[in-house]
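The chain that follows stands alone, in the form predicted on its own, written as structure tokens.
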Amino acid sequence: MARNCFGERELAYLRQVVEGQVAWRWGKSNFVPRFEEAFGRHLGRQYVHAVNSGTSANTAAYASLGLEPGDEVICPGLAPIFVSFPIVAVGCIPVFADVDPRTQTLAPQAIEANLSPRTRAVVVVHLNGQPAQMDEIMAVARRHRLKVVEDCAQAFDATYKGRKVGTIGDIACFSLQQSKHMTSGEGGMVATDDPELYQRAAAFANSGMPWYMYDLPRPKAEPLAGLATRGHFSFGHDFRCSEFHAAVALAQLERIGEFHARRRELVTMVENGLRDLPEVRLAHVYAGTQPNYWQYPVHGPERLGRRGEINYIEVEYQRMQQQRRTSLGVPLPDHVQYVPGLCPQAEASTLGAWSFFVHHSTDDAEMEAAVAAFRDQVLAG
């Protein structure tokens, strides 16, 4: 999987890291800052702060909408953990709601059908590269004065009626780790148009040290019995990006197009290869949507099973059930429940559920292969 994904360019960034010898965010090379504003130029966005990892990204974003603890979430039933989870370690509380099964996202009309008077964000995940039905999602989220928080992990340049994803909620969460579009190894990223929003995820990633970019003022902390402080305003955790992994991500984001183009040859290796199956359904694309697919979803029979991330059948998921309340010990409510049959849709959409790895890095011979194999499960019916 290795193979393609780095480079020269990746090799001399790193280069100058090294010959800095100051690999933190505030070292003389400055990769970090550099490659946030420039990831802020590509995608549209105001406000960027590069972190460690996509699920550090999602921590942030939500630590950054002001929630308080036992406020709910609302986040669809199939995606993966890294969804739910930073909701639970914020000290909030998931509500899964159901999916378009045809696209495995969230579904629209799920979203008030859990409403509750605790419910203050919804988060929505652009699943395999295809955006999801954003004009309905921020009609509803809008109505009843909810946050939206964009999970763009698997969608990095994929649009929504001329926009890109991760434009269009409050704010959005990106990944690099090394299956995406682009990656240093890991890594993550917040995006906003929201100054607040931004200072509020900014310093929850630096431990509630408020050291921000965009020339925005920093609080400082006057001595306490004439003892200095460092000036930890609010709760945090260390989420910091190293020098060494913006660098890579700079240069990734510089071959952004070569790495998009080899996707599209992928996906269409994969379509035209398996449309002459009558069993086999194609990736469903909504209207005025652009897909950049992470991975390219199938429908084949059911005899070939299931598979996708059921988030409330997870074990760590039951014993929240069992016990009554999340894993930092915030009650459940009676109306919030982690039992099989809770997403029906959801849950159907992964039978017969496939999958193809377009990442760049695959050659033309793997996929080949891949998809021949699947023919052969497919035929042998």
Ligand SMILES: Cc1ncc(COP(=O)(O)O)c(C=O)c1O
Contents of the next structure:
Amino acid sequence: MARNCFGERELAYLRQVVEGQVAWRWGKSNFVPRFEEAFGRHLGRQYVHAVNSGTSANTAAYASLGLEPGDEVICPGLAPIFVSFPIVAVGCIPVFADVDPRTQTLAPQAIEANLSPRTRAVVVVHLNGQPAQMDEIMAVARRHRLKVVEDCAQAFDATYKGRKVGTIGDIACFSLQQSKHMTSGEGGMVATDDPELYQRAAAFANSGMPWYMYDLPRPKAEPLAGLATRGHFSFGHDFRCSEFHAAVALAQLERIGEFHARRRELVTMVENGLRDLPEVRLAHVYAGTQPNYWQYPVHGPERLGRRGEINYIEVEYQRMQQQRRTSLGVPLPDHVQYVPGLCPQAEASTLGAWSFFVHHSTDDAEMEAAVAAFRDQVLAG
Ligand SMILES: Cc1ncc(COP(=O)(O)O)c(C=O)c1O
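Okay, that was the form predicted on its own. Show me the form predicted in complex with this ligand next.
Below is the entire complex, every chain and molecule, led by the chain shown above.
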């Protein structure tokens, strides 16, 4: 990996940042707002905020929802841990729900099975670039007045019934980490059409300074004891995106068609290379969805062993289970459990699971070798 990721366009934009001598979001800042504007136009969302990682994007998105400590957020039992840790980081409780065994994305019916009076939100992960079943998920969420966060870190430009993922729920998050569809090494984006969620996410990502370079309304701070304040109106972190990152990200967005085309070629190579194996199930594509694979997932025989990211069996969740509170000390209600067997479909779907990294920098020889090695393993019996 990592060859041909960056080129002349990225270098030219980076040179502009160096020559301009301003690398953070300040008065003369150029690339961060330009990238946000371009990303919003590309995605079809009105408000976009650039941050320094996908994990920060998830955290800011959760923080935008106005959750109270101890509120519950339903998330898929199988997903990268960057999805659930930020729920803990905003003082809330991740409740793991089962997944659809065909795509390993959140099963719509599992949302209702995990509701409690404290449930406030659902986070959907379009895992491996496969769109989750959004109509059903949105229907359940609306019925129970839950906010929906779409985690699109692995699914940039995938579509569900003609709509890009990230434009269906209330707020969406993206990652620009090196392995993703486009990258600035590290980085992330939050996107929404709701001005209130945007303002809260942007303020949280900027240490509660809502006015800070983002043209947001600036509340009036009453001087206390005659002393001046700088204007931190709410709690938050510094998740800011630098000009260097935005310069590279803008260049990558401008080249996105080229990257996506190469990804599709690699997917075709995998599918053609495995189609004849009766023991191998290729990725399931629901009607009306157009995945944009980050990794191409397949299922082979059980003897391949287990592969997957079941969050609740990680050491940190086991510690929370034993102590009956989250890492931040929020008590876990009895119905919240982090025990093996919690999400049977998620656990079963890790058996025989395999995936092919279809990053656009992969060359034909590498992909052929990966497919051949997998075929050998399957055919070895
Ligand atoms: C689904 C998902 N969400 C969030 C993240 C976090 O992104 P980052 O690594 O940029 O913090 C990742 C990263 O791999 C991811 O795959």
